[in-house]
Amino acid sequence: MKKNDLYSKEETFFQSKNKIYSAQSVKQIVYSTDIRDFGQVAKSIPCQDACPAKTNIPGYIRAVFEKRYGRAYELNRSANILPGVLGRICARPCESSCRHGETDNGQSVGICHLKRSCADLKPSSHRIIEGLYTPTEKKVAVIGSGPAGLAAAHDLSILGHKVVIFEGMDKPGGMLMYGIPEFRLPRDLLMLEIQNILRLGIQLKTNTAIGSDISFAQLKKEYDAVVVATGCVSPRKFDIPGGNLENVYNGLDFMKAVNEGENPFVGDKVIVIGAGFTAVDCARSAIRLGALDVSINIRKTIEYMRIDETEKYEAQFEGIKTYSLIQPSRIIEDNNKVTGIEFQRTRMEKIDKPPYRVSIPIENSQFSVPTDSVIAALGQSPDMSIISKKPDGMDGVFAAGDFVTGSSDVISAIAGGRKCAGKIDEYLVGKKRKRTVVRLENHATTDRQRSYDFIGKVVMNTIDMEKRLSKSTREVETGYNEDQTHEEAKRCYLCNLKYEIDPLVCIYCSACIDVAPKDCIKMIGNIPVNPDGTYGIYEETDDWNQVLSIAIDNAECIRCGQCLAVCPMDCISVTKTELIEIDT
């Protein structure tokens, strides 16, 4: 299709296959259902389809650079529905895709970081404006205000049903509020972005617990459905002589009791046990309560640590330790009080299977560390008492987040609430009012210069040590100010932006591939179509005999534009590619 084929002077819409066309007076706009669009996004856009709610992250970046802050956070919002929290607790699986990561490209964009910007930045006058759809008179219990149970209540209230929110706890927010330090994630930011979602007419009964309170069968009874967002709340047990003991905690109780306002003994010495955010966030709590020596114990090596590289640095800064290739035994007790801890070694074998490589017992290798208490951080699993058998055995009755996923995190929590309400609008209407489209839009160019490349990260503002034990719960990260965030949203190659060259215009004149910086721009013998429909890996040729076309690989691709200003006949088109939801 040709640049200015659908041109009109009024905006008209029409549909043809698989595409519904826009036609505006100065932009073509393509909403495509094409296998090919969402393969070619999923592969020139690797952060957002690494991202579990597909969160428009270079849309957001770029709002971020033009300064339309509430913009940013807007489109945030429609993903991911908590920004401010998620910009500073995110477990980051954007980063570690984004393509300026990659070899000789630099560090990945601070994706999270900018994410933390929107909300800081946006200004105080910045109203939410959501599209509500006609109340159905449908209602909806969801059991569980953790980030799983808030993103399907946001989503069934914005979609039109009556949403009452069922919590056993106090105050909303599940492991947002009862099991992440306050250090990471302000109380009054959290509780903002929780009253932006029950603000929607969302109905929320804390202090009541399903069984105990109220039945599951008496909400099965009164609601058309039910879902259960109870997220990950039993601790696996710590199956180890002595793992009773007093002084010895599991880390979600341990964290539970430090957010409440408690204060439990940990003594001089701390051993921690796991290899996750909560083992982490269990030893820094523990320095905060006064302990001088902590250390985080791990089965296997560091690099297998399920946390972020900015976790591991904030650790270390606080002086806690990390002990790999050990696993605990067994608690030495005196006088049913913890004296001390015996390790065993491990090491690392190879396996054929996921995960590839798993640590093994070393035989007679125990050795004894004197500790004051023990915190062992082993995970959790989903509490299966309050039905009586499996969501999916029961009609109106769904699940979302950690309980059906085990224990995972905040993003994916959300992208599976966010999933489960939209089957449960399927179910109550009787259709499916909205899908997921490729929006298509011409573009100028990139006004990105080529010295952008050039940036190096820019470092994250912390307070000092000091200040962070003078008062335990003041945040560690203090966030970009306004020219940090303008330089390190420069960074973003823009990967939603698709460079095309039409073969029926080029001259195979090479002229983009000499400028082109990067190995993006090459002679395709062949172009092989994947199962699926979309498009393979380009089979390359330097035989100009084979030469089926040149291609521009959106893969490789840093949207320099320099192929597009040397290019003698305009064969060149750029395209804005994004992921948005519409109506069916």
Contents of the next structure:
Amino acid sequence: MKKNDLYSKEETFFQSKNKIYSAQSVKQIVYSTDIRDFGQVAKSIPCQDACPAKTNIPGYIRAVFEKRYGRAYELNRSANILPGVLGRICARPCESSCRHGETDNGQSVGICHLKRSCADLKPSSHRIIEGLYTPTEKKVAVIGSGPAGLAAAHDLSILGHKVVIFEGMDKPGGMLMYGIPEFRLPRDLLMLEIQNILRLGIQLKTNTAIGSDISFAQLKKEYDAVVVATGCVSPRKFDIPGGNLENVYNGLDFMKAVNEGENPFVGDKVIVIGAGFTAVDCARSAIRLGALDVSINIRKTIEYMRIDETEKYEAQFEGIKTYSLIQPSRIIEDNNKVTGIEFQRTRMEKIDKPPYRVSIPIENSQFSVPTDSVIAALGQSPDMSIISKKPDGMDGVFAAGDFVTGSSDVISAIAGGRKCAGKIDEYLVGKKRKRTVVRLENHATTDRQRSYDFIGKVVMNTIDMEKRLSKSTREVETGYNEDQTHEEAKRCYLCNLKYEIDPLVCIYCSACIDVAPKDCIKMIGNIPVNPDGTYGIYEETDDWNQVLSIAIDNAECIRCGQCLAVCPMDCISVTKTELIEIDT
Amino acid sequence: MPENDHYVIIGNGPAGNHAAATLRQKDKDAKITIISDECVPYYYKPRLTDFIAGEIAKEDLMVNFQDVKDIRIRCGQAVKRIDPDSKLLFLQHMEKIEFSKLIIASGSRARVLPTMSGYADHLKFVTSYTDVMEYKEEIRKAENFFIFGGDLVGFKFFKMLNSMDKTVTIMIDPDAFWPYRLTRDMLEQISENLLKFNTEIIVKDEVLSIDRQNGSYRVKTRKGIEKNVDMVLSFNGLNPNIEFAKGSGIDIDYGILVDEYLKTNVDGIYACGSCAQIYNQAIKSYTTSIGWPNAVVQGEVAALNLLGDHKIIESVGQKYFDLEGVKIKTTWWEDINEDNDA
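Please supply the coordinates for the form predicted in complex with its partner chain, as a counterpart to the form predicted on its own shown previously.
What follows is the entire complex, opening with the chain shown before.
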């Protein structure tokens, strides 16, 4: 830890050692830039680490538990700007990493559902918090009002820059507005959260296409910086014979038509090709357009589908079947109309460079199935033509979101937009104005009870099939009620609480080891530190001559608090750890 | 073969036991372990309905399989995870078991669709010894039944109830043989053949809700049919038991993918029986087989190939099941073209 980083953590610990468990203890807070503290946070709070926007997940779930929904919403918003939206459609990388989902620990916490609860249950008079900086008189043009563009515009505006968003479509939101179906994301909610961003003084110019309505060169000339955040809008070509026939759609165009209120023809039987969220959205939309038999068809196995379990479940619930290990080879037509599709079977093979499993078509394995329409949701790529002419160099031109990374997900796009805003600010003002530190605060209690570990995951409430079909835009998920929210919030292990044993006070009685439900307290000879600051595998030893310390492995600990309760020496401390941004 | 070889078989059904017996026959010295999450020894699953009907005693359910010698059988122990790199199995009670080669013969369990989630708690299944022990007396005492789905076990169970003079309503779901779907002609033929049993048959309808009322169940269908019954049983096909293999690097689709030699994509790991999706060179596709004779042969072939042989698996025994006068192949997918032609 650097000397100028306030005071060292160890000093704080000893100073406060005797006060940690006292109700009257004075809060001791340290802001650390020590790489080991960042490493500890990354490894011990896997949900937050998996979130591209680094949302303080245990922090907001604790606020939800305390029924401080407004606070929980703001904790979310400070990282991901669209909590109500993401609480419905986030790709949830956090849940795949949740400690509660590990072997023997049960199911992961419904993190996304709880995020939605923050938005649903916060008071109507909720106050939005923004830490505004002094105006800079700098002007930034943001091209595209999707999640990346909105996130960049938000942060730039906060930092005092004058921001104008240029949007080619009629409404803002990008893929959120035109790609995701309304039954997953209500448009009034989307517009409300977009409006909360625009309220900062951001000017939105819709129906303004770069190239035709205003040139890129002109933007460059008029603005101090330009952000390209146009996402991925060029669908991958469905390059098989018959791929251009009527009633053969690409997934993006199909969803755009549906979201604009059109009713594209689907017929009774629909074949959807693709393994991602768009494929499922297309299939579920086709059901709502009256199709009776809808299937999703994928080249690899169902394990490789790029969707979460909820989407798989909902698709099955709506009667959509998934056929795997097949790939389309041609569309069968009659008078230029689709009548069927020919597939070829595939099998999985390994390739060595890079090591990966791929699907290989099997020769002479073709078979055909009748269909009325085909929707190919094969992914999309960015439209690079917007910057292809490179007017007077690219100084002051930045890019964010899917335009940079290729097709990803909303939370990644938001994280990309925010990161880009930081870089632009540095470019405009000539210095980095914010930095991330680890905030460490003594915590008097564990905030949990052992009984919480045995609560089953609360299932999201949904509407029945009749209601889904009676109004195609009706939201399928209806959210947790307050009791369900509270129950689900109890399940979070609160991995942001770091448990430590003071080896100088510990008498090595092993009482904590005896009561630990997991293999989380270890007699160790060494704890290696990786170059990125994370801890390596604890080197355990049975040989007392080799024991360096008794230590809690926070990557194994489920924060049950049993050790704290039995320790006769009060030598176990709890520290709340948070990643926060502070001014430089 | 090195002395310390430890062959582990997950599953205590016909595939697992015949794999174990073959391994023992060919390798007298190896350590062989069968791990099963069921708490009973090897038993005849197809005879469960006969047992409920009172036609055979509990003891007659057990398979007296003399060929399984010197084999450690660990019942009631569930495998949670496989780590093929370190050749370790992680059991639910946190024990780790090392293996040198592995055969997965974990079978399947009743398929519960998301559409059933609203009433799944009220459904009973007849897929294991434990199920049957739990419901046997209830089934004997009950008078009115609602059977929903209609796979092979379902029709056998229906006939058993009929022989016990029970009142049965049967709702046939064309998807009960998923991923094979009964065609309209097949459905009509099956319904016609079932009429001789003097039972009420519902087709082209769906269960809307099942509610418990005063010890009985009220079943409502989407088309407005309402039935008060003592028990509701679901026979909607099977799902392979493969959760423990997810994320292990073993290729998985609906079942564990294996080649014609029943080998997975990971060296030294084989799969057989109803948990396996087997590549069939003749039809150039993966098939899932059902039925006791297929499981037995697959177990034997998997064991032989694990020991270095190169036997290609072929489906044996009944090529077709007779489903009330309608022939259905014992392997899925093979019929997909016929289905489309229909």
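Positions refer to the first chain, counted from 1. Model, not experiment: these values are computed from the prediction. If you superpose the two forms and keep the largest set of C-alpha atoms that fall within 1.5 Å, you have the rigid core.
- With the core held fixed, the Cα of residue 519 is displaced between the two forms by less than 2 Å.
- Relative to the superposed rigid core, the position of the CA of residue 534 differs between the two forms by 2 Å or more.
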